[in-house]
Amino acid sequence: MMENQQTLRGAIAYNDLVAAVGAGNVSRNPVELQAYLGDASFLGMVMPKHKLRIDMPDFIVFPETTEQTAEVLRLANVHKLPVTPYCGGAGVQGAAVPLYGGIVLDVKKMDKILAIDETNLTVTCQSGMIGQTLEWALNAKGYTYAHIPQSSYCSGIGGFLAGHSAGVLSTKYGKIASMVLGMEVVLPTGRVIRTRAVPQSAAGPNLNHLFIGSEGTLGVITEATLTIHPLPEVRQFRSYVFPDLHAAFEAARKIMRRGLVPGTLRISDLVESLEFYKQDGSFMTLSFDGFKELVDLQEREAMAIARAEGGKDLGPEPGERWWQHRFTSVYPKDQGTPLDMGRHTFNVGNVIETAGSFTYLEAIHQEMGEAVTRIPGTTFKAHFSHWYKTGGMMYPYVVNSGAASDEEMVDRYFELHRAAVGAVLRLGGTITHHHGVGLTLRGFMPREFGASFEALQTIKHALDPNNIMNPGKLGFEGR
C-alpha cells in the first residue's frame, strides 16, 4: 500500500512539473537518472561504480527559464521533494551528488548572453553558459573576462558561482567572486530576487556574497551580470628553479609586495619540479599581460626578485608549454589522474587545497605532507597557484593506494581529509579556497566558522524553511 502511495505520489510530481516546464523538461528515464548520480568528485563518480549505493534521483528538470526555475522550486515545496541543482558537474567535492534522490535541476538549457557592454565592460548571461563557450564570444568581440578554470569547458558560469571558483588568471584578476556585478537568483520558496549590477555599494551587506560558494543550498542563480577587460596586447612568460621551496616563496612574497601583478604565478615543491618539470629544485613561472612596456616593466621587476633570491632563469618556454597545455596541466591525459586511479582500482585520490599567509603555506606544506603520508601508501605533492599581498594558496595532491576493498577505499577517503584538514585548522588556515565544501568537507564546517555557524544556519532556515535546497552540503543537516 505504501508503496503505491509513493508511486501515486511520484506519478502526481511528475505531471506537476510537466505542466510547469513541458514534458521535453523533465526527465525519468533510468539512464538519465544514473548519469546524473553524481559530479566528478572522488564521492560522485567514482563510488557509484563500486559497491555503496547512492540514491537515484527521482527526476530530472530542465529549465529554460528563470520562471520556469521559480516553479520548479515552488512545486518542490508543495511535494517536499530535495533540489539538486546542477551546472556542468566538474565539481570535485560532492557538491552535485543528489544524496536524497528527488529532483536534479540542471540548468543547462539556460544559456543564453543576454548583453555585452562594451562602454561599461560588462557582459549579462544565464547561468547556464559554459564557461568556455562564453569566453570564445567575448573574444570574437576582443574582450576576456579572464575567469579560466580548468574546468573552463564543461563547468557552466551557475557552477563557478556556486562553488566559489578561481581560474589560472586569478592572481591578477580575482576569483570568480570579484568578477560579480549583479545577480539574478530564485530562493527555495520559488521567490526571484535581483542585486543591483554597481561596481560598489554602501547599501548594507552584499547579498552577491551570500549566494556566491553557497553551492545551491540558498537558491538557485539563473543569470549574471561580470566584468570584463579588453584582450591583453601581449602575455609574456619567464621560469626560473630556486634551490629550494623558502627561496620560491620570497620570491612569490618579494613580486607580490612590490605591486606586481601576474596573471600567473605558480610554483611547485621539490617532489612536483622533478617528476613532472625534471627540474632540481622548486620550479616557478609566470606570467604578465597587458600591454607591452607594462608587461616589459613588470617582467624586469620581477627577473629581478627572482636573481636575487638564487632563482635559475628558464626561459620563456616552459611557461609557455604550461601555458599551451594548462586544460591537463600537470597530470596529462596520457598518465591519467588521482581520480582515475580511483575509478578502476582501489587508489583513492583528491586535491586537499588551502589558503593562508605566506607564514602558513610553508608550515602548512610540511605538516599537511607529515600528516598523510604517516597513513601507509599515501603520497603527497604540491604547487601554489593563487596568489595575494598577504599570502596564497597550497594545491596538494594527496593519493592513497594502500586499500584493499571498497569500503576501506571510502574510510580511507576520509581519513585522508581528516589529517590533511586537521592540520590546515591547527595551522589557522582555511579548509578550502576554490574547491569549495560538498559532501567532502561538510563535517568540518563547524571550526572552519567557529560560533558564527549558527548564524550561516539561521539563514539557511529562513531561505529554506523546507529545507529542499541540496540537503546535507556545505555542513547543513540533511533530510
Ligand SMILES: Cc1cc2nc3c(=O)[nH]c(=O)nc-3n(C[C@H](O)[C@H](O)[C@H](O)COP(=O)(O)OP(=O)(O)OC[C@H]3O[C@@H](n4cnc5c(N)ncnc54)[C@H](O)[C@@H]3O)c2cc1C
Contents of the next structure:
Amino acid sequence: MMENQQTLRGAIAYNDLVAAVGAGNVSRNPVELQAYLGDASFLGMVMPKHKLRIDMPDFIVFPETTEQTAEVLRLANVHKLPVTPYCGGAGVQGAAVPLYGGIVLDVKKMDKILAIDETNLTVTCQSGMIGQTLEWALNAKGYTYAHIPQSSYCSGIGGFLAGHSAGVLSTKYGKIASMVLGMEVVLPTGRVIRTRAVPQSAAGPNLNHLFIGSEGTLGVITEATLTIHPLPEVRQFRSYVFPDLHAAFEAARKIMRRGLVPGTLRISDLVESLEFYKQDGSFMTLSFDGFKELVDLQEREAMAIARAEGGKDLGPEPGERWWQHRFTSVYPKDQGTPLDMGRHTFNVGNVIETAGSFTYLEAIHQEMGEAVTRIPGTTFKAHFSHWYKTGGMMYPYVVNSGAASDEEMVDRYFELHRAAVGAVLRLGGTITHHHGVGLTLRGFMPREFGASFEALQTIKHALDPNNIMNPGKLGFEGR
Amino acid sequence: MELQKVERLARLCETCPKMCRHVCTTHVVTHSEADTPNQRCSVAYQALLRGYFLPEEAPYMYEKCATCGLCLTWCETDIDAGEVMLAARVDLVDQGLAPEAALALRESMSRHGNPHGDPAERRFSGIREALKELPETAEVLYYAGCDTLYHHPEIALAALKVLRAAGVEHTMLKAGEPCCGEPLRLMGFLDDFRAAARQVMESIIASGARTVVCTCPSCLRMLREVYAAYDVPVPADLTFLHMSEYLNRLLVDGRLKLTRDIGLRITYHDPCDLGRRLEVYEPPRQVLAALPGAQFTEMFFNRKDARCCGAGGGLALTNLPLVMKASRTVVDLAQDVNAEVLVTACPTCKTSFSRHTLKGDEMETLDLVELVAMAL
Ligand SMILES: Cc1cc2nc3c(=O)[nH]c(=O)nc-3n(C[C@H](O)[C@H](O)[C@H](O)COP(=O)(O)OP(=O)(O)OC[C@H]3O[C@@H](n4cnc5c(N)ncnc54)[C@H](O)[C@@H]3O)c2cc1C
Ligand code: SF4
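Output the form predicted in complex with the named molecule next; the form predicted on its own has already been displayed.
Below, the chain from earlier opens the complete complex, with every other chain and molecule after it.
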C-alpha cells in the first residue's frame, strides 16, 4: 500500500480512475482490497498466514472495455502507479500478487463472447471470461475450445494467455499458444494493438507470442480469437501398467512418433502409481477423442505399442475414473490443501514442473528426486503428462515437513526450488512448462534465457518506459 | 459465536482456489474476488478468529449471498457457503451490525406478519372471493405464503382453481395464514424464526389437514425439513408437498384432466429451494409434459445447475440491483431457447423474472400452476 488512500496524491489518482471507468468500477473498500492480496500460490496464499505479509494494493479497478483499460494504463503512467492485471487469481506462482501495491486491474468485467464463427471454427472473446464459462457457451452450440486445465473453473482467458497455460488435453489440442489466432492488447502506455487473426502468417515475428506468457508485464490482453472444435463424438480411455518408468516412457515416445494423437497421456512414476493407483509398476492412462472409427484405430495402435513395451492392459475403467475425478484433488480437505498440509508441511512440486526432451526427461526425474530428497523432511514423486513428438512434461509432487519454525519453512521452500530447478537447468530442461514464472522462479530467468534475457529486458523497457506493468515479475526490475 | 457451529466449513473454504466461483450467483454478476464463496467464508473465518466482525464486513455477509446452493453443487468438499453466511448474520445481529433492511424486516414481521411491510389485513385481499367458497377444514391445506398472497395472488387463484377442478377437498388457513418465518432466519433472527415456525405448525395442526400443499418452495422447505432442524416439533403424519408434486400425483391418478391446447413454447426454471434444496426436479417437468400443445425445451443450465434468480438469501431486500442482473441471466437463457413462456414454480422467481418479461412482451413469466389452470 502506498498510503494512497490517505494522501492528496491518492485522492487525485482515485478521482482520475473514477472518471475513467466510473465509480462502480473502482474500489478502495478494505474488504475488497484484502481479496486481491494474493493468488493461489504458496507465496500469495499460504505464506502470508505464516510469516510474509503482503502490502495492500491501493485500488481495484474493473474496466469494462478496451478503451477504459487503455485509459487506466495511461493514468497509471501519469501517477506512476504499478498495475497488476488480475484474472482468476488462480495462478500458482504468485504472478498476480500486487507486490508493489498500486492498481490491481481486474479484467473479469470484460467477459463477453464477441463472435462464434462456426464455418472457420473460431471464437472471439474478451479476456475476462472464466474458462468454464466460455467452454459452456461453446458446448451449448456443440463446440469446445478444448483448453481444460484443472483450473478451468477458477481461471480465465487472460490468465491462461498471460500465463501460457496447458489444459489436460494439450497433447492433442496444444497449449493455449497454439490455439490463438489473434489478440487485442493494451500496451503499457495505453496504446491499443491488434494482431491479425489469421490461420498462419509469415509477416515477421508472431507478436502473439510476445504477450503469451508475459504475465502482465508487457500489457493487458483484452481480447483473443481462439480455435474451436466440434464436440468429439466419443472419448475413450485405456490404462496400462508397465514394469518400470523407462518402459512407460518408451511406449509414450513410440505412440507420439507413430503419429497417434492422444488427448491425454499420463504416466506416473513408481511411487505415484502405487500410492494413487495401487499399481506395482508405472501406470499410464491414455485417451483418444474424435469420431469413433478413428478413435478405435488409434486405440488399437497404441495398445499394440503398449503391449510391445510390456504394458499390461487395465481396460478403460481407471482412466474413466481419473477423468471424472480429475478436479477432486484441488478442493480443500480436512487433512489440508494441496499446498498446505498442516503446520509446516507443504508441497512445492506443482511449481517446479518442467519439460524436456525424451533423451533427458527420465534423468531429470532421477536427479531432481535425488536433489530435493537431500533436504530434510522431503518426499518426491511425479507424473508426466502433456506430450510432444519431441519430449514431455514432468509434474513433481514434492512435500516437505518438519520445519521447526516459519522462518525455516520459508528457507526450505526456496532451497527446494534451488535444488529442483538446478537439476533441471543442468540437464537442459525448462524452469516451467505451464505454471509460469511469477515470484518463485523470477530469479532463474537469466539462466533460463541466457544472453537472450537482455533482449527480453530491452523489449520490456521499450514498451513500458515507466515500469508500471506488474513490476518485479518475470525477473524484470521491481520498484 | 454462531459461526463456531460452521467453523470447519469456513476454515476449509478459505483455503480453496475458488472452484465454484464460475457458478456463484453474485460473482457472475459483479466479477469481484471479494464476491466469491471463498472470500466470504474467509471474512467470516477471520471474524471468528478475531471474535467479532468489523462494520465494513457486514455488507459482504448480508448483501452478497443468495444462499442458492450453487457453490454446494460444485463443491467436492460439500461446503455450503450459504450456511456460513446465515451463521455470520446471527452474529452480526448479536453485535448490533445488522443492516437497516434486516431491522425493517423484523419490524414488519412483528407488526404485519409479513416481510414486505404490507398491512396484515391485505393478506387475502387478492383472493377474497375464492376464499369465501372454502370450507373451514379439509384433508388438503393449501399454504400460499406471503410472496404469493401479496405479490402474486394470481398464483393462488390458479392453485385454487386447479384443486377445485380436480375435485380435491381443500382449504386454506382462513383465520390468518402466518408467515413461514424464513425471512427472519435469512436475516439472522433465529429466536424470532423459531417463534414464527411454532406458530405456523400450531395453525396447521389446528386446521386438521393431513396434507399441506405449497406453491412457494421456500415455505415448503421450511415445513418439510428446516423447522425440524431448528427443533420445532413437526408431526410425522403430516405430508408436505409442492404444488408440482401434488399436481403430478393428481395427473397420474387421473383426477386432473388437461384438455385445452395451450400452444406455447415453454421452458422451465428450477427454483433453488425446490430443485437443489429439496431435489424436486422431475414432477414439474412431468406436469409440463402433460400440457396439451406445449413445446418444451430445457435451458442449458437446468436441474441442479439451474441459475438462481438472485432473490434468495434476502437479497431482494438488501441488494436489488444484484437481483436484477442475476435474474436477467436466466431470462437470457430462456431467450436462447426461444421460449414464449418462462415457467417457474416459485413466486419469488416470478417476481424476479417478471421485471424483465412484462406481460405482452415476446416472453412472459408464469408459474407452473397458472399454465395448468390455462389448460383445464
Ligand atoms: C486448482 C488449480 C489447478 C490448476 N491447473 C492448471 C493446469 O491444469 N494447467 C495450467 O496451465 N495451469 C494450471 N493452474 C495454474 C493457473 O490456472 C494458470 O497459471 C492460469 O494461467 C492462471 O490464470 P488466472 O486467470 O487464474 O490468472 P491470474 O492468476 O489472475 O494471473 C496470472 C498472470 O497473468 C496476468 N494476467 C491475467 N490476466 C491478464 C490479462 N488480461 N492481460 C495481461 N496479463 C494478465 C497476471 O498479472 C498474472 O501475471 C492451476 C491452478 C489452480 C489453482
Ligand atoms: S464452497 Fe467449496 S468450491 Fe466453493 S470456494 Fe468454498 S470450498 Fe471452494
